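Below you'll find only one chain, the form predicted alone, shown as structure tokens.
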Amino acid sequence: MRTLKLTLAYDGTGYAGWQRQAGAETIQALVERALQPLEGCAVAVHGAGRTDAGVHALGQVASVRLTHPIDTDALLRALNANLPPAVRVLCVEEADDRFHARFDARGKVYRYRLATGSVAHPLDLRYAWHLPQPVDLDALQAAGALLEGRHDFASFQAAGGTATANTVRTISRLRIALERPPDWRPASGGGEIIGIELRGDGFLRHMVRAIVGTLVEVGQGRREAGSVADALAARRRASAGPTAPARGLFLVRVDYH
């Protein structure tokens, strides 16, 4: 038996997220089905994180244990031949037998993209949250700085369902900056692309999207930057802003050191 580390990218549009679930197509289920003919039996694939429905990945990591001796290059080709074009295995590596993609992860980097402008460009809509109103970048950055460090993020977890008992997390970096506009955007009048990148030791369900929704309220003048600190202290979901749409969120990478 060998342990393998898979690095994947996927367009989450139309999928019900990473985690396998009955009656819905998920990334985990697709990868497991792609491996089954090779291994000759059901295979369990463990992801580093459970991206939600509609969320994309540039560097999701998964681990799997196989008995088949196929080499890593051949396995990469076989997997991509059996996966839909929206899901690609970028790299297959031999790993230590004790490696587990989820339990060994030390941090994750997420990026959220905002697209401003009076007109929503059709090529932005799949991978960004369109905001027709202007956004104050300085206000976004001031509010974002209040979220860096170790805090209780109970106000920024998914509403309803089973709440996570330990809601303390560390955001070691929260960077908000203009991105280079894609080539399809007009040179003038097309608005801006704002990237919000967060690195942390772990994230609660919907945490990044709740943070983004709150920051957007600040950037549009609907709440003061300092209210972000008040939302943290309140430890109530209602104290923070709305949950941003899934389509603007990307899992950029998973850190293991």
Second form
Protein chains: 2
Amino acid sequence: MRTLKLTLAYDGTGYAGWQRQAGAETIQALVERALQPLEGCAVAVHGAGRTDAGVHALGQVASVRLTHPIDTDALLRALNANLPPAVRVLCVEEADDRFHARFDARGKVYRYRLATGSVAHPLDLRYAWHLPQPVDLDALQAAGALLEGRHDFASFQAAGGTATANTVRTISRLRIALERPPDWRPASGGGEIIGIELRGDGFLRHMVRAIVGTLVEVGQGRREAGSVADALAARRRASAGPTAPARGLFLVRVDYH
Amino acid sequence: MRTLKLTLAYDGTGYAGWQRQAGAETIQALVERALQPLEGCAVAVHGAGRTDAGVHALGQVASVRLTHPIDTDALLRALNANLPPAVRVLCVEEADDRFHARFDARGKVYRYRLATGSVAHPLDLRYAWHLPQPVDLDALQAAGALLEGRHDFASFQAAGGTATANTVRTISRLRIALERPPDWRPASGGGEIIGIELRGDGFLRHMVRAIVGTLVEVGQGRREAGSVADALAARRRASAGPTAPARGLFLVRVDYH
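For comparison with the form predicted alone, kindly provide the form predicted in complex with a further copy of the same chain.
Whole complex next, starting from this chain.
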């Protein structure tokens, strides 16, 4: 048996997220099915982050144990030949036998993209949350700064059965800035893209999207920046803002060191 | 009657192009249907460029004559409320009564995007032509320079019934350069985007895509750069390269002065 580390990118639109589930197409199931003809039997692939339905990935990491001796370049080509174009394996590496993409992850970087301007540009549709009302970047940044550090993020965890008991996480960096516009697209409608990038040691289910939903309330003047600290302290989902839509969220990178 | 100038952006994926046609959804038909409830009768919208099926627009221009006195801001909102999110009106302006988006256009800018690198990134799928084999940028540029100026582009016109008799056009600028990568996406697979931007006084059907198909043959070493001049001189479609896929093409801008 050998252990391999796969790095993947995907457009999550139209998929039911990473994790295998009955009756819905998921990225994990696609990768497992792409490996099966090669290995000749069912293969389990473990992802670093269980991205939700509609969430995209630029650098998801997965681990898999195989008996087949295929070299890594040929495996990359074989996998991509068996996957839909919206899901691509970017890199295949030999890993230590004990490597597990989820348990060994030391940190993850997520990015959320907000599109401003009165008209939603068609090319941003799939990859940003459009906010037609103005957003105050300074207020967003002030509120975001209150979330950096080690906190109990219980208020920012998805309600329901999948809740985790230990809800303390560390956000080592939360950076909010205007994206540099692409040099090939004419400016239109005064819209800009605000990028919210978070690095943390781990994220609860829906945590990034609940943070973004809360920050947007601040940015639109519907919540005081300081109330974000109250939301943390309350440890109740209802004290934070709504969950931002999946389409603006990207798993950018998984760190192992 | 008043005459209005509309500026539109659209994601052409899944549409049969600009021009109204039976049995297929087109951008022109969508805009006309979006105006009809307002005007109370059928309205004809004239587009500057009849983009083909799957081609995108960042700044298509259309003219329309209306009797309804609705102000331009309200019309923009009403149109966007009646259009699918992939088609957006970016701007509505009052125009001279004689304004016609197609007949008055003095020039157009088109951009074609080539994605290089062995693996096609999922986020570039809809908006670029992926070339897994290496492309020589210098060779592309050398060949592109031969197409600038006033030429008979008969070899670069779609074969078939829609052919135009006068096939002389002027390309006032053909610029080929690497795109600056987005600051929010980690580099992956060594891939880069090559942008090919053309400004001309007019373009024949499939002309930009036939030019790109020919330049790519040069960039991949399957054709000499100098043979592009021979292709022009031959005035036969077969002497140029294949038609590049629609998904990499954008109508960037229409100039009226």
